[in-house]
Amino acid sequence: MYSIQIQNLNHSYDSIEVFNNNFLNLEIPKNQANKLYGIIGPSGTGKTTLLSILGGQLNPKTGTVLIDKVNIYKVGDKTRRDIISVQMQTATALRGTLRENLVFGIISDEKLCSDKNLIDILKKVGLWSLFEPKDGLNTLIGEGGVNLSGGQRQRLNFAGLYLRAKHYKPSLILIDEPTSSLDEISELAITQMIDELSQKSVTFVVAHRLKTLDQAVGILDTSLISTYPELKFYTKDDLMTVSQYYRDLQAGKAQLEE
């Protein structure tokens, strides 16, 4: 059985407060087919703070986060990532040769980290075409990626990330807008290749597109907050109960905010 769990969680910026004594209680059994769970909400009500939290890259000011009933805030680096493998909207690290990018942390695994396996998956992310005439796998990325758009450092990100998620085989993954730069044949692409990492790992995924959740087994609506303390993910029927939020989205009357 794998175990997500939150412990009154407290936490604000500055005045803002964004959570309030909220918790979290979700165990998944391993045999469960499909461990896609989304999570959306109006701009500023907590999305990317709660995979932060979640990642162990932000300490709540009160909290505590157990993942398999392990503190986070409580192992080092090395533990962590066993468990967990995160993905956030920005990637400031990237420097280096593409290879270099894509195999930072797993170099030893030589079956993953082969160059077919390695222009296999830059050919499904769709960057292959782009790297292929310059030096291929050698090409140089500029410290940041600022020599790629956007939407190219997203999918080289998405690209890393599923190359860890195969290696360490964490219990959850977590991933914040994973499509929003995408065109629709990146989009979808990279929607399969979630689809298939959530059937090995409990995989959160802050969505820009409602069909980057159409296999979701539950969403979690950031809007709900203020006004319930559980962070609770609800199927797509009981949310369109609960969530006029939800309801504006699917009728059309409001945009997934990022």
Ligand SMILES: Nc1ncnc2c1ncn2[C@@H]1O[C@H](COP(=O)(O)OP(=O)(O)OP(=O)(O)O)[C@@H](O)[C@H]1O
Second form
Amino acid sequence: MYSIQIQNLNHSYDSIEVFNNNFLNLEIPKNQANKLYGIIGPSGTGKTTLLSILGGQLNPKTGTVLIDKVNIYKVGDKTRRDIISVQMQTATALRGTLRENLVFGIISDEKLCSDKNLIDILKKVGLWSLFEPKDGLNTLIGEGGVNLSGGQRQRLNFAGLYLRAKHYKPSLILIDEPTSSLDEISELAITQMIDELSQKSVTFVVAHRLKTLDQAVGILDTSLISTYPELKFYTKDDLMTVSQYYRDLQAGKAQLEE
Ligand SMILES: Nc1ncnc2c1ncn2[C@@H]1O[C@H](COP(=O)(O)OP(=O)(O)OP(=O)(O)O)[C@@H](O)[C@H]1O
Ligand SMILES: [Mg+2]
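Coords for the form predicted together with this ligand, given the form predicted alone:
Time for the whole complex; same chain goes first.
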């Protein structure tokens, strides 16, 4: 079994309490083919906070985070990078060339970072047509270069995550809302790439649309955490029974994002 555990979780920002004695205990058989898990919930209910805690970026007030028995707040950045790849909601500032942004930290992986492979991935996420007529992989982005829209930046970040995941083969991938402000076509392409990654690594995705979670084997709904302290991944059938929020989403009555 591969396990992801959080024990005794408490976290608040100043006066805002997000977690209060919550816990998570997910066990996944090593041979389970599809390892896609979704996280949904109304805005402000702790999805991003949970992902940051799991990713080792936000040490909670109390709580032990064990990724396959490894306490991720007790290991160095390098070990953590081998175990976890993260794409957060707020994109990091972009600058330099397109290529530099994509291969940051994995440049030594010549096969993965070949021009051909990078272009293939940019095509998949629907960005190559934007850069090809400019300077291709050498196009400068950010200040003094091409300014990207929110959705374009997200797609570029996702392409970076995809490359890092291919390089590090982490056991856990954490993705925060990759498809907000994306059009239907890029959304589908990215959903397929996420499905591909989740065949190799356990993948947690904070999703904006239920379509992203078509293949999910379990869904954690943060609207439930004030009622049930367990951070539990339910099957879709069980979630229908326990969650009003999920029922509303299915009926088109609630939005994953306003
Ligand atoms: N850095 C911070 N400082 C202070 N309060 C914060 C901070 N980050 C989050 N919060 C608060 O903690 C709560 C949980 O925020 P979080 O970002 O985890 O929610 P979320 O479920 O990801 O929401 P969204 O769907 O809008 O992304 C919110 O009430 C938010 O205002
Ligand atoms: Mg969030």
